[in-house]
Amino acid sequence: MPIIVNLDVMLAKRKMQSKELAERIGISLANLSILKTGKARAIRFSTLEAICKELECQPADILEYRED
């Protein structure tokens, strides 16, 4: 898939665990894991906004487009 999810990179930069982020934004750890591994087929803007707010980043820091 040409959309790359760099959520693990941002979590490492912010020294935050996935569990902590999931609790702060109100989603399950399983759903965050699906997003983090790039297996999600969609993401709600409200979830993306919450992630960006907690990690103090921009959507482009998390999502990247690469041609195959």
Second form
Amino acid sequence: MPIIVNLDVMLAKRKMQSKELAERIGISLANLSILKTGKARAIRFSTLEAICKELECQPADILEYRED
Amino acid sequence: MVEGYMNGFDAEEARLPVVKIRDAASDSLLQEAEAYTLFSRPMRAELRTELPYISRFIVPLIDLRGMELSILNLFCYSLVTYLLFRFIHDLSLERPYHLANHKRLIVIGIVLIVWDFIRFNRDHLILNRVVHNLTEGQFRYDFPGEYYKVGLGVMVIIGAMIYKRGISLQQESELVI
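Given the form predicted on its own above, what does the protein look like in the form predicted together with its partner chain?
Once more the chain from above appears, this time first in line as the rest of the complex follows.
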């Protein structure tokens, strides 16, 4: 899929663990892992909003479009 | 209830001396005639009195005790019941669709179709043998002709296909974070 999720990069920049982020935004670690590995089919606006709020970033910092 | 005999079982008319028609519940005599005509054909027989009554005697083989408890029926009933039990057991409100249940539905559908297919062939086999072996004192055997399980099996398989669509929708929903 040409949409790349840079969540692990943002987590590394903020020095935050996946577990901590999952707890803060209220999703399971398994679902966050699906999101990080790019297996997710879609992302809810509410989830994106929560991630951006916790990581203090923009959606474009997390999602990136790259042609195959 | 009719008292009387027929001789042989062929396509010709047979005239019998007396017929008495009784009510099965009260055993009271409903009507009596001095003669009636029996028409017999390989697949069905009709008993026709000269009164306004027309009676048809149907004794489906499948209705006889023992036929319902055949190995085939016991096996199929057990298998379908077991699969339905597992199907219901695996259902849950949180995750209603399972691939295993889809496979179970397919198996149930196939079992129902094959079940009736075997019954159809077995009934024909028995019917042919019975017709050849009919002797004095036997008056009627009929071909059941009810194979509704084929339609039921097809419906179950169609249901399984719809269920599979539910599985893919559920999988897609689970991948929306």
